[in-house]
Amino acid sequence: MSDQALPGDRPDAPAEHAELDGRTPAQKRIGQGSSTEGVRGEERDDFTAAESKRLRGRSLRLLGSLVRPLRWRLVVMALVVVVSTACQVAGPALIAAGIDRALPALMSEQDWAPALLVVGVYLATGVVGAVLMAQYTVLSARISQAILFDLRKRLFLHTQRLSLEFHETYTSGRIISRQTSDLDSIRELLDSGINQLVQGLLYMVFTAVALVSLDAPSGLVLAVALVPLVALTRWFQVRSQRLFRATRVTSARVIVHFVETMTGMRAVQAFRKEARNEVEYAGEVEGNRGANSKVFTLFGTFDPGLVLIGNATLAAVVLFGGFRVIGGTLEIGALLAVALYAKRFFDPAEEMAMFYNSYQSASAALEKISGVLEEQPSVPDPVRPVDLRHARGAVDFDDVEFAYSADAVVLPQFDLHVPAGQTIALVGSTGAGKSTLAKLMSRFYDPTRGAVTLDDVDLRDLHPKDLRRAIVMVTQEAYLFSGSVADNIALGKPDATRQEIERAARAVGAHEFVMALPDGYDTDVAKRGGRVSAGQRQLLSFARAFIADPAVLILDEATASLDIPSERMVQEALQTLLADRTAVIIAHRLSTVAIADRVLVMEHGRVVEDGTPADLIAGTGRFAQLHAAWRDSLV
């Protein structure tokens, strides 16, 4: 295990952007608020109204970002809608024509044009609004799933981009939240919600517009009906925009306590935590329960204060409009234009309702991407790198410190030569920094000041890819993706020929466990190695060390995992796997450390001690003590 407790493990252990300030992101994570803490912090409801705009602001310009490559898409989309919207409104008003116009016609003069007419309009109309509808529905439809193909692939190819930091911070189940429940409800929106929008509005505008050509006095009775409808709309807006948030974070909660209780099931069924789990999950359930309902709440009084002001708008209109008729300014096929057009009026409007629900769901869902996607790595890449194709493997710190946060500094003032060649054991107790070392050397972290240089190039300088060629780290948790045997070991080198892998597998002993499996190099490991044992994962996370060929290999704690036969089978292809390459083992297990050339003791971040095995052993300092107790714990 990490021998220096990870930031993940601290609630103020935030990580950073990466800003072009001359400060490293170690400087940076110090001296202020970090990104990743602000994406934490975005996993609560109770926002001011200026976070609230920033937010709003963070989510429009990556929607405009995905939108944008299909502009020309959504104009020919527009037109569609437009036009088949215009035909379906025209409806009521053909039938105020045939009424007032045709049928007078008719049985005054015969006269059966006027009648043909209207009706050939009217079913016209009706046959291009449905054809041209069910075009907008495909339209539509490839356009929310060309921005869901791109939203989802920037989010995966943006995750893995980011530093180790952000993934010891930013928990699995959220991220899992993030590429589930969030693009699920900003595909509901895509799919149904911005269709009842657009038509919705173009709707209600094309009918308000054909009402006031109809009768204009009808018209002032619906400008009077919006002003209830406006305010009803602002309040649910108001008051949904904080409940659909809350569902957002309480979900997410759920998905992570689910997530993490799924990949510990060992250390929760070892340690009886059933009972536990069962309380605590129950209680994320019920807060995800409280803040749907409240929704749920909200919208029992939203949809019928919808259908109130409709009913009463109707009536307005319908008795309005009934004494002009009898008046005679006001003809009875107007009249039923007008009722028809103030009743379909309402109708969008309640579908507009569920686009509310649509939206806030998703617009919460966009904030929570929005902020990973707005994540720098902090340890971001050189702008003009450094190519070291063939490195010799010298490593230097040179007057290095680094600290998680400003109250836990690591390593004070360390400066460390690891010649080309030499193996070297960090020997010392937990938290003493060894494995904060190893994770300087590989550059899943930047030093606060100082440097760390390979062949006498900053890592920070070098070409990433020249950085994870030259220098490979096999740490405890020995992780195998699905996949065959022969796969795993390959991922040390994708190009690798099948007679590679199994010199691998041989050099580290571990051909003959893998020929005994069901179909040798072929088999499938199942998810994470499920099929092999923990020292035979750590056995074939050695192959693959092996064939990547690095020129600094680092072991931290990468034999812990293994058995004595085992271990001492690996001592052996240790000599194999470290000749020849720089290599630095950071290992409580002695017997492992007594391969190494010179062995470093560590304390408090500082080498308290350095020499060969043999000449510290012969001593009386810490290794010496520590050597004499495990001697003892053999006996």
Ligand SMILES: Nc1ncnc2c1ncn2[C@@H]1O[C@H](COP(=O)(O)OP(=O)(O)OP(=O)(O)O)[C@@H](O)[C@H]1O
Given for the second form:
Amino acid sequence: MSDQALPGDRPDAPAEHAELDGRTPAQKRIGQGSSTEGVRGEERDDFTAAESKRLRGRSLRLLGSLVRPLRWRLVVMALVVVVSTACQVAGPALIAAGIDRALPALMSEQDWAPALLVVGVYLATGVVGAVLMAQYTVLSARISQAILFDLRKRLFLHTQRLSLEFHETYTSGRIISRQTSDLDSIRELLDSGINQLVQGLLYMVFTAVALVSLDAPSGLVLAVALVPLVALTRWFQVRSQRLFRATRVTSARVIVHFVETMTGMRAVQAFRKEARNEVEYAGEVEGNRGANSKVFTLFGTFDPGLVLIGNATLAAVVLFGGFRVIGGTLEIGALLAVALYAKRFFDPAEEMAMFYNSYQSASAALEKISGVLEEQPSVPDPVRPVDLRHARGAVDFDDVEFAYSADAVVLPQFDLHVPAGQTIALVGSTGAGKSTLAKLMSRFYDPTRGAVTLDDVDLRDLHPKDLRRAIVMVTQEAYLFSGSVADNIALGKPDATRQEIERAARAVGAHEFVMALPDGYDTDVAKRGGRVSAGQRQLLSFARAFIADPAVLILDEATASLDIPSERMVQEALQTLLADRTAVIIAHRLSTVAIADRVLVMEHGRVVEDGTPADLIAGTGRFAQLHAAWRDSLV
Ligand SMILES: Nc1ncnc2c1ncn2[C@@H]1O[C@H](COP(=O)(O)OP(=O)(O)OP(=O)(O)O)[C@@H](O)[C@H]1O
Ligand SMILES: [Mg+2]
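The form predicted together with this ligand, contrasted with the form predicted on its own above:
Shown next: the complete complex, the earlier chain at its head.
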């Protein structure tokens, strides 16, 4: 595993902000942007050359598509930054002109014109520079916001469109990192990294040009100073890259450990893992502290190094220039301007050295985001969708084979005909393939071979809207979204009236407990007092399915959290509600079987028994044994 997989290497905040909140720039630089990812080796970076070329191409394509709509704004922004930087750099040269030209003219000839001109131009460049600087800040912020908005939206819409297969393999932690720390590192690059690089580069180039054109020999001094500057910066880049990465890895470890402990608190306390956690966590925290202190040491060398080079250069320029002023080959104003330029030249150096770090983490983030965006749904929408407004509900598996991955076939050869309106109980041992069958039936996956059809229409051709209306699956998960109880039930039919919602709740026996909640149907399920139990959640998700009124209803362990009376109540409700629709009920509790027209026993991806409950119970097969054992357990 490599630690480079960690995103969130964020550039420093601008120094002035850092000072505002009382932290040094170095403090701000570390301890930011960690993510729990990478620590478990989910992503790797030991790519081959071809692979990294492909990744870079992918990132560039994404970048191009993001920037293209903004290109004219970028041109305007470039003009603004060039002019504003030129205005800022003009200051010392104007001072030189003031001292060397305007002042003598004023003193010897009482000529005010040059002095007024210099002062006027100085003020004008100051004002224009400041106004354009403000413009630049606003423009660049708008552009970066537009890019981020676009990217965030695309990422969300695309991830939502991807099939279940993607979400079952790409863990939620990783997808959260894409939306948070990855977007953050791109934001940091756009908001400060690139601005600092562009402004810094222009500033340095303009300053150098101004300095050389005022006094070429001083340019030589500056050129000599560039040698240690470049060496120091390079040294800093190489070391900082390694050290920053170490801080991210160690801080991600701390977070992973923390999150795991907190989410698994019940297991931690039940198995008395506290003492071991204490030792482990202390180790992680110590590792993080060590990594951070190395970063401080690095800045402790780099920052004074920059100051030293700057001061030495200034001293050399002044000394060298001073001799020439005495010798009469350099004017005093020019010396002052050259000294100012030499001093200012080094101002952007630190920010530019940091750019590399922020660039690297942003490009890693962009690579990962573009990877998600280029993912195609494994269950694509049909090109020519077939409408099926009113499905009857006949489902067929026609010579179906299915495998999640090439090496493990879950359903080797599957044929099944479910006539419209039939209620099927699907039983079988753990891992037999029952949920897989349900996922194929509701087209969360497509079969590897053969076809699943609804009323003789291949599910792959069915209009997605009709598919989702006709076939509804209720699982054990029973997810509730934040919002009221009524909203959650109405998810199955967004335009449902309060009467319809109540009727659905009554039908599944949820009405009583809903009325007992603080605000009845308007209770917010995310708030205290609105918290419902696992069984109540299942009842609500039942109500949600019934209000959707599908032709085919699949219940995968949907009653597993209910107590026996509630389950019985749901079953009574089911009997009437399933009368005119196709239903597949997967349950380990055999009580469900009573209401089924037909029982399928599945083992290792095959149907091993198929018949009416009465026939199977009367026989000697697997189901008869299961049923006998179950009946014995009841007495
Ligand atoms: N997303 C997946 N990726 C890869 N393999 C999977 C996936 N889901 C299930 N499997 C495998 O497919 C087989 C059948 O799983 P399935 O969930 O259909 O069993 P099941 O009959 O529903 O079991 P249970 O009664 O425990 O719910 C198992 O061997 C399982 O390991
Ligand atoms: Mg299952």
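The term rigid core refers to the maximal set of C-alpha atoms that superpose within 1.5 Å between the two forms. Positions refer to the first chain, counted from 1. Predicted, not measured: the structure shown is a model, and the values here were computed from it.
Once both forms are fitted on their core, the CA shift for Ala134 between these two forms remains under 2 Å.
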